[in-house]
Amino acid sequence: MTMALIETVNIGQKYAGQYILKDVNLNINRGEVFALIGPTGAGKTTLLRLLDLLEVPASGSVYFDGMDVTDNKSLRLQARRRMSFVLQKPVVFNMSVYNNVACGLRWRREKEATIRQRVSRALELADMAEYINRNARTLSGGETQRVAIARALAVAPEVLFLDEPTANLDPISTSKIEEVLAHIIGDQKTTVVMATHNMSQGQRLADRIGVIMNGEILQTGSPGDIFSTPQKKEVAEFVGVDNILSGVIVNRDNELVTIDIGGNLIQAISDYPIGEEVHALIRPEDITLAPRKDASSARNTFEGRIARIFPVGALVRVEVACGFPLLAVVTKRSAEDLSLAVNKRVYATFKATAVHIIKRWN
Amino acid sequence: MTMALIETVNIGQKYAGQYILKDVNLNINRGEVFALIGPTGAGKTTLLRLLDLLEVPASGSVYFDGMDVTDNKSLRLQARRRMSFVLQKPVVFNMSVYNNVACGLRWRREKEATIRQRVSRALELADMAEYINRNARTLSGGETQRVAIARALAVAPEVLFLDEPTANLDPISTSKIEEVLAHIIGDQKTTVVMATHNMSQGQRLADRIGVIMNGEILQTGSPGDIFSTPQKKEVAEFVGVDNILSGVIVNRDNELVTIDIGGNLIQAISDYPIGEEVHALIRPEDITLAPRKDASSARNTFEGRIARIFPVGALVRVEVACGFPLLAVVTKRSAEDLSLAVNKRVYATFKATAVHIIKRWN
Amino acid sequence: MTELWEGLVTAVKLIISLDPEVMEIAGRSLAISATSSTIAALICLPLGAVIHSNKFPGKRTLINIVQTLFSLPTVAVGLFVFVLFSRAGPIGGLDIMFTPVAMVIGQVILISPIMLGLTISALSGVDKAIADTAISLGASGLQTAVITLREARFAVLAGLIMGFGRAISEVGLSLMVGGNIAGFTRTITTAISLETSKGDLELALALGIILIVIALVINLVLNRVQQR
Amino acid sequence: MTELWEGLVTAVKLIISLDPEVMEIAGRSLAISATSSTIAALICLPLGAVIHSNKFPGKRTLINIVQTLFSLPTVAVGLFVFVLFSRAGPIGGLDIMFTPVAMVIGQVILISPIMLGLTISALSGVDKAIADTAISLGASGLQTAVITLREARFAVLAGLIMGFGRAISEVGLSLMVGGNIAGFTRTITTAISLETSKGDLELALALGIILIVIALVINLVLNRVQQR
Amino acid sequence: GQQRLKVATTTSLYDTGLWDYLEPIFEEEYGVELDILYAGTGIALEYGMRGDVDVIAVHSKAREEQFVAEGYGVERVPFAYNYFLIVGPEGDPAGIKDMSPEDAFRTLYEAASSSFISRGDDSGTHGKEKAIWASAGYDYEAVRTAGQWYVEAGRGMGPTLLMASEMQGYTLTDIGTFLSYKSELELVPLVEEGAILLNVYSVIAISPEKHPGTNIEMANNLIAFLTSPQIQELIGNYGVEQYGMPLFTPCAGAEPQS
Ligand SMILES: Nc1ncnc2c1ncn2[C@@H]1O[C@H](COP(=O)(O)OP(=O)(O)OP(=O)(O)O)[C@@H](O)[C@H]1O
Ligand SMILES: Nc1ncnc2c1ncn2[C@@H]1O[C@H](COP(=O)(O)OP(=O)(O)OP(=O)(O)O)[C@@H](O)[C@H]1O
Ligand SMILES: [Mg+2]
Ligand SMILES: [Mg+2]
């Protein structure tokens, strides 16, 4: 039996008589980075609080390093001393930044010299060294978040829990913190469990992602899996598969199937039989736009008119009406090169392999 | 004289004897959306608090709708009743969601019927209608943020201040909130002042952006201006111009100048004279990568090897070593098509117009 | 020990039989201390909010002084009020000595520092962001004070209960300026003191128990109100 | 009014001349109430933290009872202790009646509900996230209690000061179980009551002023400690 | 509202219940609200001097005479008397039973082993105690500091008795308080005879010249009431029902001599 570092068996939590987390079975392996993603109110924070042993589940059990820590107080404290947690809304104690970061170490009865050294190191990692003597209550939002991260790092946890760790940080601070995390993940083999709504952060840092919605884990898998082959419509929507088309499989030739989307035929790769009602998922960045129909190997080409164009950072999102609405993403540069404009006629092309098929109503 | 709705004259703020905001002169015009962007600790929150009349500046004056409201208590209250503010770390009062949202209206002595109607409307806008009877303290991070937004909207402010309004929200909620904001901006001509570290949010929503760093406003301008023609190196770095090359203008032919970057020559458009020490700024998305040198109109083409590749969402960032480091961004699809890999030889191409020149040490 | 038991039995008997004399002094005790608590609360809640929410030089010192007055001995307050309102005193003309009015005045002086100090310390526990949020939503100074007090309601209520408790349980002041006049200024505590000096310890204990029962009822009522 | 002025003058004279009798009873007052406050604080701070941080059925009721005991009349506590420790009482053999020990015991009973109740209400103002953060950083139950108390230190201190103030200012209890014995159990408040009954109002007022001065000093010292 | 008459009385007189007994009779007869203030001798005199009451009823001859001499009181009118007692533990370790008061005090002083609990509060009873020490030939200051056995309680009569009982010591008490406390005490009367033990209660109306605001008319009514034959009879029988013996001997305005 290979043992997960943290294992939950059917845990649930309820508030005011209502289950807001139901039957979660999750293994967190030693050394992995696990990201929980999901919309507001999905239960991310609740689940992290159960895993960090801050709360006792209403049902089910939690195992840490092979021990049942569901409700044994002293085991829980022992286990908790091997973890630390950066809360979603970080609070600092009304004392200096130094003392804030030193707290966890003091509680573990470390020597003053060790404490001094570890606090300095943690503050340097979080780029907060110059604030060491400030009262932590006077810090700005982002500074507070970085102190909270330093405080959690200082105790050199085996498991680090992070709840939206960079929500209050600008892109530069975010990448610094991500570097620090990458570093401790690589160097110290720290297990990391994070909740984030920033999916690209999940993608960048995580080994495995769990998608949670309405208190249930809908899918876990590698970032690649989650992003390219979501198993449910909700997951697909959430991870940015903007094209979700409902249809029926009307033909198949080995693995190549033809799907009827309200009269338009799309080709894709799938195991489902003829007659199956499915969703066809296509990531907008997998769709190419061209002024002419060209002879590419792509199986699917549709002619249409541009319905809407809107820029997003370095990219442009283009909505094409081609019997059904298709959303494509192109770079600003290509948009300029193709001189895309509303009402312009274009050809939207995508490969059969870029279409991911899932069964409907599952 | 056209009058700005809010005008600050040399305002500054100090804490513990130190100025953390210095001589800020800012006009917020009626009906515009103004975004403050800047790194952690830059002074965004401090400035918003001064504009919202939550704090009195240590120096300088604040005018609202033509009146000096720097320190007249009753004028300040009157002005404040025409504004509302969503704090960076939103707190809710320990009462139901309904009562939370109703507070501002009660304080304005609105009729109960009006209150009921406006609260419902605001909660619907923020997609929180179903939580109306919950104690607001039991909400999740994102839900709390949405209640705070509803609460601020309910009073139908002339000026709405938002401090990182979507920091705790997932992408779907974020776009919902952005839609709501776009709606009230369009419909009700509300003036909006927001602080955000989410630059694309600034870009999407703002008419004008102010970049603040270290307590000083370094540049204000349209999103386009800020993103394509930053006037200082710090601004450039912050808005994601990842290629900042130092060089000297060595030649010019009308507007076309040649810049010597440590031996490599780059062509660009600029007014600066020969001998001027400058930074050449190139956005990574303006750089094309190709396996062969092709005969495009682009003035600058450099041969190099790929040093690093890392994916970011639907994009891939590619670091090319071509005498100097160049960072390019391409779509995943192009990366696959070009089969980019570390150490592979590529040609990086960019137009002379894609290079933005600023003077050094300004 | 038997006295304790007998005291309890007597208390229960007195309560059940609604002994008119006991009911009368209990009612008077309650009326006087409720009046003084209400007056003190009306002064101290707003004043506490003002002191809490403003920065001014000497604030720390002011709070120190208020807290020092937690130690005001009842009899000293009694002396003070006596000296002030006695016929020979500066405002003796009012002729309120040895009336419930004098007792109320004395109790207000006694418990105001308590209510004020505890209100301020209750407010000190409220996140500063609460007041900021209220102000930013257009609350006036008073409205901000109300919402802040509301957020600290548990601790604020504890302060009010403490003030009321001090008022209803004090005796030195009531004896001094009330005079323990039967049917006019006799309260439960002065009656306890009388019974004690008369040697009827059971009755004294029984009255003590009745006092606590009254306090409990008031407490439950206030808590009910707070929870609404 | 002249009495007030004369009282003040007398107080200043007594303080300046370090009048030995006054110094003695002042010292005793301070010693007794400091002892009982310390004992009560050692009981109530941890107990308050435990009650605050645990959910259990009847918690609300427990707090109601504690707050009700804010109204404990000193003389009732005095009677209770008297009945307990008197020769005829259940633990009369200890022979501590009319000694400072009995006074300390009585004061601990009197002020424990106050310190406990105010500790709980001080803690109620602390953001729950503080305790969560401490626990998540590996704090044990005790360590969490300490940091939470520390966050509420201003209000917690106010509670301790209130308890001390109640102890040093109470008189009914000290009279009842101490006996106001000159040179042994006489404290400032029992002396005030004696001087008042003798009709020496100036001296009584002067003693009251001295009491307040002592309270002020204690207060400043505690505040200094808290601010460190 | 209604006319009020304020009387400040010593605790020892009030605690016997005599005032509660007489109050309704007087109120009925004169249609006035009688306010009996419960206070120590010292503070009762203070109330009188300040004009906060209309009448005082105390039992401290020397101070009463001074009060009248200084013009605060109109006239000192004795209306009843009884005797002080020296009480002590049943075993009487000092052996003072049936001695004269002076001899009893001398014995206690010499033995210096059994506690003597003094009121020590300048009350009428305390004044009497001092008078006995003087009559026995001691300087009171010397007695006060004579040793541990001399305990200054600084309290009212009832508590002082309780304390004496607790400490199994001796004390001087008025008979009324002793009888009403008897059930709580492990003390018995040891010395009951001796002219010096005489305890006279008198009433004094506050002089309207000093304090024009006082109700001299009604004060005189009260004094007349107390010294009237019917009331004197009631006073003479007061306590028989409850204690099996009268607490007071009426003396209708005349200073008793024995
Ligand atoms: N009371 C204070 N004493 C000292 N410095 C302070 C105080 N309050 C704020 N500051 C400092 O002022 C600077 C500006 O703070 P502000 O909250 O305005 O930053 P911000 O731009 O909103 O940052 P963030 O994005 O992290 O919220 C910060 O560096 C902060 O540490
Ligand atoms: N005490 C409570 N009573 C009722 N519902 C509660 C309580 N606490 C939490 N909830 C609900 O449980 C759900 C999950 O909350 P949780 O904080 O885990 O969400 P989350 O996924 O972390 O969301 P966010 O991204 O907004 O932080 C929310 O809808 C929340 O309203
Ligand atoms: Mg959350
Ligand atoms: Mg900020």
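What you see is a predicted model, and the numbers here were worked out from it, not measured in a lab. Residue numbers count along the first chain shown, from 1. Basically, rigid core = biggest C-alpha set you can superpose within 1.5 Å across the two forms. First, how it differs from the form predicted alone.
- The listed options are L326, G41, R82, D65, and the one placed at a hinge of the rigid-part motion between the two forms is R82.
- A rotation of 14 degrees carries the smaller rigid part relative to the larger between the two forms, according to C-alpha superpositions.
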Given for the second form:
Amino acid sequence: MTMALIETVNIGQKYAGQYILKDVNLNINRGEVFALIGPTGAGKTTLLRLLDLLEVPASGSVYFDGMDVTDNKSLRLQARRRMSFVLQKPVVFNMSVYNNVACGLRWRREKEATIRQRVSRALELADMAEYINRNARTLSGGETQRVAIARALAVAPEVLFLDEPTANLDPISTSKIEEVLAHIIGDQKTTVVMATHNMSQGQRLADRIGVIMNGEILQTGSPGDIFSTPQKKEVAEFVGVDNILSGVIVNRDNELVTIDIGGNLIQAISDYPIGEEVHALIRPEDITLAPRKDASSARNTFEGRIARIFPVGALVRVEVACGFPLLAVVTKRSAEDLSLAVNKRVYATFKATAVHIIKRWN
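One more: the block was the form predicted in complex with another copy of the chain; return the form predicted alone.
FYI, this one's just the chain on its own, none of its partners or other molecules.
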């Protein structure tokens, strides 16, 4: 088993006597891209600062490359020299892009020849080579962010920390930064730890994701685990599982269970026992709508009336009242083909395998 490059054991942090983070246990492996996602104020930046050893935790321990670096100043300094941090709002100095990117290397007293080589490589990776002589203060937000990434890469860190790398940028700059990051991840094999509230960014770039809310890590796993099989109701709500139905398991036939949701029966796959109180989670895109009952193999078909229709970009969200509210998503084309309208009768269908069951915690 590979040893984690960074490991935290029950770390907590408090400001003004209030705990901001509580009992965080994380393992980040060498070469992996780990994204922390969570709402604003969840504790993402504080956790990054603890992992980057900019702050000492109020409780618990931080290990870097197998060594406890929680309280030992000299070990922390050695570890920090192997890390780089890109802030949400990076600071650039009133000098050329070249000199901005070179500053970390100059602080480390590298030879000028090494600096030239490293700076031009970092600017290439960040797709900023053509700006080498520009004054960094004249750049746009996205360009400034790419200079900050190049500056962080120039010192060849083993770990690159990114705090909301695209938070204040327009969509074109955002996709450019993501392209640069994807290139760096593929090319450098650097361990990357990023905090983002942009879930799809985490999904696109990360090997693993940790969901943080109210200072606690609620779930870690692959993007597939987090977005398809959330373990808690709060995670499900945060990642956009819009159908969260409360019920009780009333029957089971091997793996196939029947859940009573206010008198409506839904079939799903689960190993929970009869009598268990559960939430049934169904993603809107897993529900199909039809004007008449289809003889499909799907286990769950409900007749209902359309309560609301609201377009979102190229998609249309459709709320169907069928004894309980069910939200489906269809393309504009499908909505037109089906002549969907408020009060129209439709059949909503989804497979037993599309229902994810979690135990009801609250």
